[in-house]
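The chain below stands alone and is given as C-alpha cells, in the form predicted alone.
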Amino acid sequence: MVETSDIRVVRCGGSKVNLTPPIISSDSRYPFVLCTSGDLVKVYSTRTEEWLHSLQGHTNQVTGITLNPANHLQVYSCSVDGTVKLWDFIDGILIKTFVIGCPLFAIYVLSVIVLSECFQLVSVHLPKSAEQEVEAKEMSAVSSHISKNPSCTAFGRGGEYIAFARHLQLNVYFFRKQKTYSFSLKATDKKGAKNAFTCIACHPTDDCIATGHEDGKIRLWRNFIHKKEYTYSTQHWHHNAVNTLCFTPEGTHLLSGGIESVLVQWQYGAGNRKEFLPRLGGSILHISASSDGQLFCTSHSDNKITVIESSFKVCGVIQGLVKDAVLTDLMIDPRSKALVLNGKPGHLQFYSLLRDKHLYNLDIVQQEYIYEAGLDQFEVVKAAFDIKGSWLATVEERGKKSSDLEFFLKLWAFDERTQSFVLNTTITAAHTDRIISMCFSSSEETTMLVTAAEDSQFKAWCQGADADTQQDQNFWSCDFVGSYHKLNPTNCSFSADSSLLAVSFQEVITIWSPDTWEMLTTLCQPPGVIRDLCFGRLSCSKYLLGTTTKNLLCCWNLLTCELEWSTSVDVSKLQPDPFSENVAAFSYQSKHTDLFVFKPSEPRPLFTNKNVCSEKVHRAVFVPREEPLNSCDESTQWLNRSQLYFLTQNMDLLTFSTATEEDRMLSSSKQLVIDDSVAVTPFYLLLGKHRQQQQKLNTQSHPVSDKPQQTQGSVTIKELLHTPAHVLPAASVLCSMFVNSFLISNTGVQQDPLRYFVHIRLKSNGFSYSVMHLLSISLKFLNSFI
C-alpha cells in the first residue's frame, strides 16, 4: 500500500459561480465580470463571454468580492481561510493580504465583514503597510444579531448607516450617532402572508430602504431616522419569496428577482410601474449593477450569470457547470472529450474540463420546464454513450410512485452536419417498471444496448432490419429479453471485447454470451445485494469485480469461475479506468471518504489516499489525457494515461494532481506559446516568409554563441505580448513605445523589427487593428534602412 504527498486533491473547473453576487468593473468601454468560483476569483469579458484569467491565492472558499472604492482597477476578496486579499484584477496580480484570523462569509464596502459561528457584523481597519502580508487586528463589533444571509445586509447614503434584517426584525445602525433603531413585523398579516425578511437594498441618495419578504412583497421604508415616525409602502408582483433586490446607481429604478426567473424593474417613486425580462433560466439569486448603470448582472440557481444591458436586452451569458441534481453518471463524450451530466432541467450539458467552459446543452425532454415547487416534471435519470460516440441513450422519467411512473427510452444519433445529437428512436414501453441500469457494448463493429429494470428483466436493443430487404435500418428494436428466477436485476456490464455480458440479479451474477444469448454460468455471491459491477481491462480482462450492500469487494476469475479474492470494505463507488488495468474504489467510513487504486490481479492497492473528502462519493469518471505523463513512480503511474474526477454530495467536482503536472503547467503558463493553428492571413504570409528567410540567414552567418543581446525594447514587446489584447491601451499610446523598440542598440547590432509583427498577429486576432495601424508608421521607419 503506497501513500504519498506528491498527489493532492484539487478543485477543478466547474465550481459554483452563483455563490455570491458578481461585480462589474467600472470601465464602460471594456467591462469585466468578476465572480467567485471555489477558492478562485474568475474574470470574464462581457463582450466575448470568455474566461480571461483567475485570481488565485486563497486556500478555501471565496465568500465575497467588492471593488476598491479608491481604485476601480482593484478588487477585495474575502475567504473562509480568514484573509482579505487586494488584487489588481486586470493583470491578475496579488497586491496585499490582510490576515483577519477567523472565517469570513461576506465583505462590504467600508471594510465591514460578516464573521463566522455566531455571525457577527464587525468593522475591520485595514492598515497601510509596505509589506505584502499584514495582520489586521483592529476590529470593532457592529452587531451580533446578524443574518447568515449576506443579502440581508446593505449600506445606505454612502456609508452613513447600515441596514440589516433577521427573521421579522429590521435594524438600522447609524455610525455617527452609534445608535441602532429596530422595526418589527408580525409573523403573518391578516391574509396569512409570511412577513419574514429575505433581502435588503438601500437607495444610493435617498433615505429609503427596500426589503424583500417570503410572501413575495417588497416594502419601501422611509422616515426610519425617527424611530416612532417610520412609514413603509408595499409593492407586490412575485408569487414566492423575493431573493434579491438592487437599486440602480442613480436610484431611478429598483431591480428584483426570485424563483420565477423574471427580472423585474420597478420605477422608483412611480407606484407599481414596472418592466419585465422573463425566461432567464434558473431562479434569480443575486442582482448587480455597474457603476454607470449601463449593465446589470443576474446570477441564477443553475450556476449561470446573465449580463443585461440597461435597455433590458441580454448581451451575454456565462454558464458554469450545473450540479444541483446529478442523476446520471459522470460520462465522457468520446468525440469532444467533454464531461457530460445533468444540466438544466430536462437537458444534458457538455462541459469542457480543459477550458473550464460550458459547450452546449442537449434538450432531452423537449418540453418547457415550469419553475414551480412541487410540480412533477420529466427528468433525465440515465444516459450512456457507445464506444465511438455515434449513439447516445437516455432515460427520462417522472412520478415518484410506481403507480404514477412514466418514462421513455430514447436513442440519439450523432449528426456530422450539425455536430450534435439528433433524436432517432423513442421507445415508450421499453419495460413495465423503472430502468435502473444500462450500458452499450464495447465493440466498434456492432452496437448493442442493454437495459435492466425492476420488472425482473433485462433487454438487448439493436438496430433493426427491414423484413423484406434484410438491410440494416436506423431505428432500434428489441433483440432479446432475459431473466433469472424472477429476481430483479441490479446492474449490467459488458466485457472489454463485448464477448461477455454480466447481469446481477440480487445476490447472483449471471454471465451471458451476446452472440447466442446463452447463459454460460452463474457466480454465487456472498451475502449482500450487488451494487457495482465491472470487468477488468487489458491484461486483467479475465477478472470480474463486484461490490455488495454487505460491505464486500469481490473479484472473480472468469477462467476458473472461482472467487479470486475478497475484502471487507464499504465501497460507495467502483470506477474502472478504460485506458489501463487500474480500478478506483471510494470507501466511506468514519465521516470521511478514502480512495484505493488497485489492479484486479493484485489485491494490494497501488495507491491509497485517506480522507479525500468528508462526504460520500457517488459519481466518478476517468478522463483521458491529451498528453500522457511519463511518471515512473509507482504511486503516480495510475495517473499517466488518464485523470480521475469525482463528485461529492455537496456537488464539488474534485480531481487528483501530481506535483510534476503542476510544475509543468506553471512553467508552460509563463512561456509565450504561438499557436500553429491560427488562420494564415495575408499579413502572416507577408511577414512570416520574411522572418523564416531572415532566421536562415542569421543561422548561417552567426554562430549560436554570438547571438546579440536583446535590447530594452524586447522586454517591452514581451510585456506587450503577455497582456490580453482587449485590455491593451489605444494604439496611439503604444506607438512611441513600439517604434522605440526598433532602435539600434549601442553594440551596433541591428534587431529584426519585422519579427514582432508576426508574434503580435499570432498572439491574438483581436489585436490586428492596432498592428495594422502601427504597420504604416513602422514601414516609414523601415524605409530609413534602405
Second form
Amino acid sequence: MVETSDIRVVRCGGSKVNLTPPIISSDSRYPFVLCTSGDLVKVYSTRTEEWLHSLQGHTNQVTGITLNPANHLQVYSCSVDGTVKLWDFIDGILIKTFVIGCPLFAIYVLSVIVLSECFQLVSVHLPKSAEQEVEAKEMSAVSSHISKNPSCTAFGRGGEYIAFARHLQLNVYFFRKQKTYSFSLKATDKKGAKNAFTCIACHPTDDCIATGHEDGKIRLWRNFIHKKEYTYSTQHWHHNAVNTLCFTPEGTHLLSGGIESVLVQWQYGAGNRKEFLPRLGGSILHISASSDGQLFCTSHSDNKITVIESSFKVCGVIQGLVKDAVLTDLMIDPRSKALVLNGKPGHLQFYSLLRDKHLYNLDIVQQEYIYEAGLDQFEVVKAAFDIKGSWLATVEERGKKSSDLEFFLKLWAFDERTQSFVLNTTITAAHTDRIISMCFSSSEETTMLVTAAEDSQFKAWCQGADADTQQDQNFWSCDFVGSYHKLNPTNCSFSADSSLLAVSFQEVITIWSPDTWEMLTTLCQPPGVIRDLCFGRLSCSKYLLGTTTKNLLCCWNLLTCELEWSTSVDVSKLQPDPFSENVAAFSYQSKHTDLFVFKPSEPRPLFTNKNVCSEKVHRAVFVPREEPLNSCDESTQWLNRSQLYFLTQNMDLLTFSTATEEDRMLSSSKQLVIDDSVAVTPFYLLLGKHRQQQQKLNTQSHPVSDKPQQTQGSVTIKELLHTPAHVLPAASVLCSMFVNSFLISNTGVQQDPLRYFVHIRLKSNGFSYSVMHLLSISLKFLNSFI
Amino acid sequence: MGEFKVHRVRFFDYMPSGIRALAFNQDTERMAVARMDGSVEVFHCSDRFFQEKIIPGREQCGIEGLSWVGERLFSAGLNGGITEYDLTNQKVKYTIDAYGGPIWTITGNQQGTHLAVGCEDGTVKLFEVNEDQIQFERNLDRQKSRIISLSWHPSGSKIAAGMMDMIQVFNVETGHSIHRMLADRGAGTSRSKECVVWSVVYLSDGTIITGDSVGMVKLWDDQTGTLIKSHNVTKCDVLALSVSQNEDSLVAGTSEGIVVQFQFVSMVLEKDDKEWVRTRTFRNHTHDIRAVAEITTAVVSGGMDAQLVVRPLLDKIEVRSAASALRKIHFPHRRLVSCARKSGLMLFQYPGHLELWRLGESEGKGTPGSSLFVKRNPEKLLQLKVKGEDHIRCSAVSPCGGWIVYSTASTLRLYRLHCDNNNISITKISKLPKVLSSANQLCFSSDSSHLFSASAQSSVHIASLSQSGCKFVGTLKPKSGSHQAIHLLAASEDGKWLASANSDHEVHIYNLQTQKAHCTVPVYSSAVTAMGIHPATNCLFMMHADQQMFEYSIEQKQYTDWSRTVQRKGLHRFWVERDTPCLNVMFNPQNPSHVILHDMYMLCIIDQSLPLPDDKTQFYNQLTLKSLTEEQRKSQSHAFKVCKTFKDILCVELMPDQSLVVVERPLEDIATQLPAPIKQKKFAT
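Show the form predicted in complex with its partner chain, please, because up to now only the form predicted alone has appeared in this conversation.
Up next: the whole complex, starting with the chain shown before.
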C-alpha cells in the first residue's frame, strides 16, 4: 500500500466554460473571447473558435473575470482561492496578484473593485504598487444582503451606484452619497406572478435599471432616488425566468435570455419592439457584449459559448464538454479515441480529450427538443460501442416518471465514406420493460449485442439473422431470448474473447455460451443483488468480478467455478482496463470516494488513493494513451498504457496524472510562451513540437534510445520554409534532401514513418502549393521506399 | 344570526351602459361620467367615489364629450347639441344646437371663459360661457374633415385639434391654423385605412400628445410642428388620453382594455433633462376604454364594459388606507329594485321600462345552505314601457302592491294595480295634482295610503292615495339649508315620520301628522347611502359612504347611546375598508336589536346587543364560532355578522314572513351580454 505523491487527481479538460459571463476583448480586428474554465482562464479566438491559450495561476475555481477599465489589454480575474490576478491576456503573462484572503465569488470592476465573498458585497481598494504580489487590506462592506447569483449585482452609470437584488428586494447603493435605496415587490399577486429577481443590468448612460424576474418579466426602473416616486415599466416575453440581461455599450438595446434559448433584443425606449435569435441550443445563462457593440457572446447551459454579430447572426460556437445530465456511461469511441457521452439533449457527443475540444454531436433521438422546464422528452440513456467501433447501439427513453414508458433501441453502423454513424436498425419494442444493461460481444468476427431488461429477459441480437430480409443491407434481429427463474437481470458482460456471457439475475450470476446458448453454470454468493459485473483481461481472463449491493466485491475463478476471494468494500463503480489486467474500483465511504486499482489474480491492490473526491463516482473510463509511458514505479505503472478518467456527481471530469507527465506538459507550455520571435502559425507550432522534443532529449538524464533524432530534419524544414518560394530550387531537387531529413538514422525504429508523414501533412494546411507538391512527391517516394 | 329563507332572484337583467366620457373637476373633486345611454353621473372622488348625482338619459342622445367649466357641467353629442346640466336638481338645464352637425368633442379652457366644440363639418366652434347661458362666438378656420378631438393650451391662446390623418394647431385670437401635422397611417394592411386622431393633449410647455387609431402615442413640438417621439402602445386604437394636473404623468386608454401610463422622468438622476417614458400598464378592463382621467391620486378609466375603474397611484398617496385601494364601480349607488313586501311583488327599474315580478314559493324546510323545492315559479306580471324619450329616474311599488309610480325628468305617472289571482290589470291615474309633475325620489308610506315625492328645492310633496284617485295633501319644506335634490326617503312604519337625505349630506326629519319639519340630523362629512327608521324605537339608522353608521333617535332629537359607543370605539378596520356603499337598511321585527345591511358583496346583520369588535378581534368569525362550544361562542361573538354567500347584490329585502329576497346580477352574466372584445393572442392558448 503505497500512497505516492507523484500521482495526483487533476480536473482535466472539459470543465465549465459557462460559469461566468465570457468577455470579449476590445479594440482588435480579431477579438478574443475569455472565459473561466475550472482554475484557468481560457482565451479563444472568435474567428476560428480555437482555444489559443489559457491563463494559468489560480489554485482554485476562477469565479469572475473582467476587463481592466484602465487598460483594455489587461484582465482581472478572481478565484475562490482568495486572490485577484491581473493578466496580460494576449501574451498570457501574470502581471500582478492581489491577495484578498477570503473566497471570492464574483468581481465587478470600475473605479473600485467590488467582490462578493461569503455572499457579502465588499468594495476593495487595490493598492498601487510595483510588487508582483500585493496584499489588499483596505476593504469596506457595502451590503450583506446580496444574492448568491452574481448576475443579481450590477454597476450603474459610470460606476456612481451599484444595484443589487435579493429575492424580492432591489437595492441601489450610491457610492458618493453612501446611501442605499431599496424597493420591494410583492411575492405574488392575484395573477400568480413570481416576482423574485433573477438578474440585473444597468443602462450605461441613463439612470435606468433593468431587472429580470422569475416569471419572465423584465422591469425597467427609473427615478430610483425617490422612496415613493420611483417608477418602473414591465415587459413580458419570456415564459420562464429571465436568466440574464445585458445592455449594449451605447445603451440602444437590451439583450435578454432565458431557458427558451432565444436571444431577445429589446429596443431601449421603444416599448415592445424586439428582435429574436432563436434555437441557440441550451438555455442562455449569460450574455455579454463587446465594448464596441459589434459582438455579443451568450453562454449556454450546455457548456457552450456562442459568438453573435450585432446583425444577429451567429458567427462562432465554442463548445465545451456537455455534462448537463449524463445518463450513459463514459465510453471511448474505438476509432477516434474520443470520449463519448450524453451531449446536447437527445444527442451523443464526441469529445477529444487530447485536444480538449468538442468534435461533434450525433443526433440519436432525431426529434426537435423543446426548451421548457417540466416536459418529458426523449433522452439517450444507454449507449455501447462494439470492439472495432463499427457499431453503436443506443437506447432512448421517455416517461420515466409516468407509467407509460416509451423506449427505442437503435443500432448505428459506421459509414466509412461519411466518417460518421448511420442509423441501421430501430427496434421499437425490444423488450416489454426498460433496458437495464447492454453490451456488445468483444470478438472481432461476429458482432452480437446482448440487452438485459426489467421484463426478466435478456435478448441477444444478431445482424442479418432474419431469413425474410433478402436485401444487401443486414438489419439486426433477435437471435435468442434467455431468462432465469423469472428473475430480473441486473447486468450482463462478455468475456474478453466473447466465449462466455455472464448475466446476473438479482443475486445469481449465470454463465452462458453464446455459441450454443446453453447455460453453463450459475454462480451465487448471497447476500446482495449483483450491481457490477466484469471479466478479467489478458492473463486474468479466468476471473469474473462482481460487486453486490451489500458491499461485497467477489472474484470467481471460472475454471473451478468457485469463489476465489471476496472482500467487503462498497464499490460504486468497477472499471476494467481493456489494455491490461488492472481493474479500478471506486468505493464510496463516509462522504469521500477511494480508488483501488488491483489485478484480479492478486489479493493486494496495486494502487490506492484515499479521498479522490468527496462525491460518489458512478462513471469512469480507461482511455488508451497515444504513446505509452514507461514508468517502472509500481504505483504509477497502471497508468502506463491508459489513463483513467472519471465523472463525479458534480459532473467534474477528473483524471490521474503522474509527476513525469506534468513536468513534460509544463516545459512544453513554457517553450511556447517564451519564444516569441516567431509568429504563432501552424508552421511555428510544428517547429515548436520538434524543438520541444529536442529539448526533452537534451534535458532527460537517460535519453530514450528509440526516439528519432531529428535535429537535421528540423533545420532542413526551417531552411525550406524560411526561404521565399521564388528563390527555392525545383521541388524535385529539394525532395531527396527533404525526405532524407526525415529518415531515421537509428536502427531501432518503432514508430511507423508513414504515419509520421501523414501527420505532418494533415497538420500543415497552410503550406504553399510548392510545398504541398513536394510533400506529395515525397510521399510517393516514401511509398516506393517501403 | 338567525335563519332565513332566501329568494335568490336572478331574473333582473340589469345591463349597465358603457362609459363614453369622463370629466374631472379638480376644485370640487367631482368626476362626471357620461354613459352610452346618455345618462350623466357625478361621483365624489374624495368621498369614496360615491355616486352623488344621476341625471338619466334620453333615447337617441349619444353624448360624445363632457366638460366642466367652473362648477358647471356641459356635454355635447352626436345630435349636434350642447347641453348644460342643472346639477342641483339633477336634470338637463338647456340644450342649444351648434349647427355644425354631430359634435365629436367639447372642451372648456382653463380660464373658464370659452367652450370649444369640434363638429362633423370640420369647424371648431367657440362658445362664450355667460352667467346663465352659453353663446356662440365664432368659428375657427374650417377644415375638410371632421374634428375628432380638441385640447386647449393651458394659456387659452391655442387649440390643438385631432382630425382624420392630421393634427391642426389653431391660434384662438386669429382663428387661423398655425401648424398642420400629419399622422402616419401605420404599416401593413392599415395603410389604406385612415388614421383617426382619437385624442389630443396640449401641455403648457408646448408639447402636443396625440393618441391615434394606429396604436401610437405621439409627441409633437408646437414650435416647429414636428414629431419628437412616438411610442407604439398597441396594435389597435389608442382611444383616450389624459394628463395629470402637474403634467408629469399621462395615461392612455386603448381598445384592448389596457391603460398605459407615461411619466415625465429625468433620464439622468438629479438633472433636468426629462423625457416621456412609458412606465406602468394597468389591465382592468376587458373591452375598449373610451375615457380615462388622471386625478390627483388615481387613474380613472371607463369603457364599453360599463365599469368605472379607479386605480390608485401609490406613489401619490401619503397613507395607505381603504380609500387608496383599487375600486371597480359596476352598479349604481341607487336602488333599482323596489319591493311590495306584503304581496311579494318586485319592481325592477330599467332605463326605458319597468318590470313587475311575483316571487316564487317554496315547500318544506331544508338544512342551511341547501336549496328548497320550488312550488311556484316566479312570474313576470307586467312590463311597463315609458312614454316619451326620457329614461326613468325613479320608481316605486307600494308595500301593499296596489300602486306603481315612476318618474322621468318630465313626467310622473301613477298606476293602480289590480291583481285577482292570475288576472292583472292596470289603470293609470289620470288626474294627478300639478305639483307631482316630476320627482327626484319616490316613496310610499308603509300602509300605502300616501305617496311621498321629492322634488325641487329639497321639498317633499305628499299625496294621499285612495280608490278614487290621488289627492295633494301638502308639501314638506326644510327650515333651512341647501336646495340640493333629495336622493333618499324613508318613512316610518307607524306613519308618523319621514326622513329625507339630499346630496349635501343633510338629513331632514318631518312629522307627518303636523306636516312640519321636526329636526335636522347634524350634517356629517360623508354622503348618506342608505337609511331606515326602526319600526319599534323610531330611531333613524343611517349608513354613510365612508362606511360609518349613525343611529339617531327621532323622538329625543339626539344620537342614541349605541351610536355614540360606535363612534367612540370606532369600527373594525375590515368594515371600514369595504369599497362599496351600503344600499339598504332593514330591521327584523322578530328581533328588534338586529339591523340588516347589504352592499354589493355581502349581507350583514348588526346585533346591537352584542359588544363591538375592536381591531384585534377576528372580524369574519362565523366559521370560528361554529367550531366553538356554546359558552365560548358567547365570549367570542361580536355585533357584526357578515354573510358572503351572495355576490354582486343589487338589492336585499326582508319580507314579513322572515324570508330574504336577494337580487343578484352576476358580473359574468353581464360580461356575456357585452359585445365581443378585440381578439387578442394570449400566450399558451
